[in-house]
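What follows is one chain in structure tokens, specifically the form predicted on its own.
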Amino acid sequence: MIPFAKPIIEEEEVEAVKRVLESGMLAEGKVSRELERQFAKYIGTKFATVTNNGTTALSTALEAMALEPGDEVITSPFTFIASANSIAMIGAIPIFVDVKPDSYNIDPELIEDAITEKTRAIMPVHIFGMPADMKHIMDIAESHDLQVIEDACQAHGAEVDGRKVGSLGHVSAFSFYATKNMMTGEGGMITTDNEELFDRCLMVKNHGRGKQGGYSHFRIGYNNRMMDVVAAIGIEQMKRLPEAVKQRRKNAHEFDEFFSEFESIKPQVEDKGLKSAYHLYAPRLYSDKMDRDGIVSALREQGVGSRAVYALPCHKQDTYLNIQQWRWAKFVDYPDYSAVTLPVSEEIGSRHFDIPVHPSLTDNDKQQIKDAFTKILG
């Protein structure tokens, strides 16, 4: 079976972890500071701080934005549920706006209609590594005095007009989960150019301590820190990230060309000026022969790892259909998500599936994937 994801762990990661273990300094420290420095430089922001995973990167940044319970945050329904959950965690309300059928990203044309007097922020998600239309989104945010947090958890190395995602919004969050383009097993990162916001992030993630450290505390905070053992893996992974993204893009474009001969397969579209990092390659199926679940099963039978990642968009998940059970419901008036209909997200959810695009694919692997589609679809 060709796996849909394959983390690259070499001797360099092993030795880096070994050095930290031998140092006896395992908690967040100088190795984490070095990862932050390197990552901020790569993304192109003034500041970066590590967290223990991508979800806490999102929730830490949102809390540092000083959102109040009942504030609304506009976001995409077609994403991993952590995006919406990070909003709900702090008592804010996720407002789901439908996505574009070609990019699978939030549709800026629909954002204006979703803005109310309670709206405080927009959270675009760069889904599967494909950048959202950040120029349009930032224009909307500026005209309505809204904050923008980029959910870049799947988009390490993606670009918009030559700028890395994670440097385009007011603050951004990345995940280093084991399957991501750059991984540490678990881990996350917040990036921003706003020093005041950065300082609040540091306090939120570390028990309310200021950046001077010590045992002075200035607000309620959490323990969302990273371990230096984890950061050591990240530093080695960063060395491979540019080449890994380059290879992912090469693989994806090869599949794009191959699927151009299939009327029943519609890949995610990379618009002009955008460079996807292709965390996943997830086309949609339009076939009279079989449905999406059928092609996933057929691909697996041919030795090709495949799955339907977000078959249920967030607004269709029990989490939000039963949101009145969440503790903030005592204080916050949530919408009736069962009445929300977002046809594009729902259609993509029913039709998309992913196939391997990771940089470890060999030419033989890619040929096996192509042969599988030819056999299945003709």
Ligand SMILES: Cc1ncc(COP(=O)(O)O)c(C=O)c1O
Contents of the next structure:
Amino acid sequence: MIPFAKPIIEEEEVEAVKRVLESGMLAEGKVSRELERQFAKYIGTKFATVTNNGTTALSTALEAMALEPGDEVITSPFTFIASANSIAMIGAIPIFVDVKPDSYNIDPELIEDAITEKTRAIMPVHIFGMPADMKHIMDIAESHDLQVIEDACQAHGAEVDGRKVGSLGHVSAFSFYATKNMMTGEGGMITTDNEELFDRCLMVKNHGRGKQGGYSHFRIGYNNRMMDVVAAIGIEQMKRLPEAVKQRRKNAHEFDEFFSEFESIKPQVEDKGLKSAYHLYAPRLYSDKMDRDGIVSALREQGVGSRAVYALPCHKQDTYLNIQQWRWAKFVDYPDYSAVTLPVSEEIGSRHFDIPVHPSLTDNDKQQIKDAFTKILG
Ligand SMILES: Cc1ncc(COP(=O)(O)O)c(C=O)c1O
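Let's see the other form, the form predicted in complex with this ligand, since the form predicted on its own is already up.
Zooming out: every chain and molecule, the one shown earlier first.
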């Protein structure tokens, strides 16, 4: 089976971890500082701070944005549930706005209608590595005085007009989960140009300590720190990232060209000026022959690792259908998510599936994937 993801771990990662283990200094420290320095430089922001995963990168940043219980954050329903959960975790309310059929990303045309007097922020998600329409979103945010937090957890290396995602909103979050374009097993990063917000992130992620550390505490915070053992893997992974993204893009464009011959397959569209990081390659199926679950099984039978990751968009998940059971429901008026209908997200949910696009695919693998489609749909 060609795996849907294949993390690259080589001698460099092993040696880097060994050096930290041998140093005896395992917790967040100077190796993490070096990863932050390199990551901020790569993304193009003034500041970056590591976290223990992408979810805590999001929740730390949201908390540092000083959101209050009951504040509304507009986001995409077509995403990994962590995007929405990071909002709900801190007592804010995720307001789901439908996505565009070609990009699978939040539709800016629908955002204004969802803005109320309780709206404080917009969280676009660059889904599968495809940048959301940030220019449009930042214009809306500016005209309504809203903050923008990019969920860039799947989009390391994606660009809008030559600028990396993660540098386009007011603050951004990345995940280094084991299957991501750049990975440390578990891990995350917050990036921003805003020094005040950054300082608050440092406090939220580290028990309310000030920059100088020690045992003076200034607010309630958490322990969302990364280990230097983990950061050491990140530094090695960063060296591979630009080339890995290039290779993902090459593979994706090769598939785009191949699928242009298929009426029944519609890939995610990369609009002008956008560069997807192709964390996943996830087209939609429009076939009379079989449904989406049928093609996933048929591809697996042909040795192609395929899945449908967000068959249920967030508003259709039990988490949100049963939101009254969440502790914040005692204090916060949640919408009735069962009454929410978002047709484009639901349709993409029912039609998309992903195929391997990772940089370790060989020419033979790619041929095997194409042959599988010809056999199944040709
Ligand atoms: C879009 C999105 N947001 C948030 C997260 C959360 O990241 P993590 O799994 O590192 O907590 C992920 C991770 O899969 C993700 O894909």
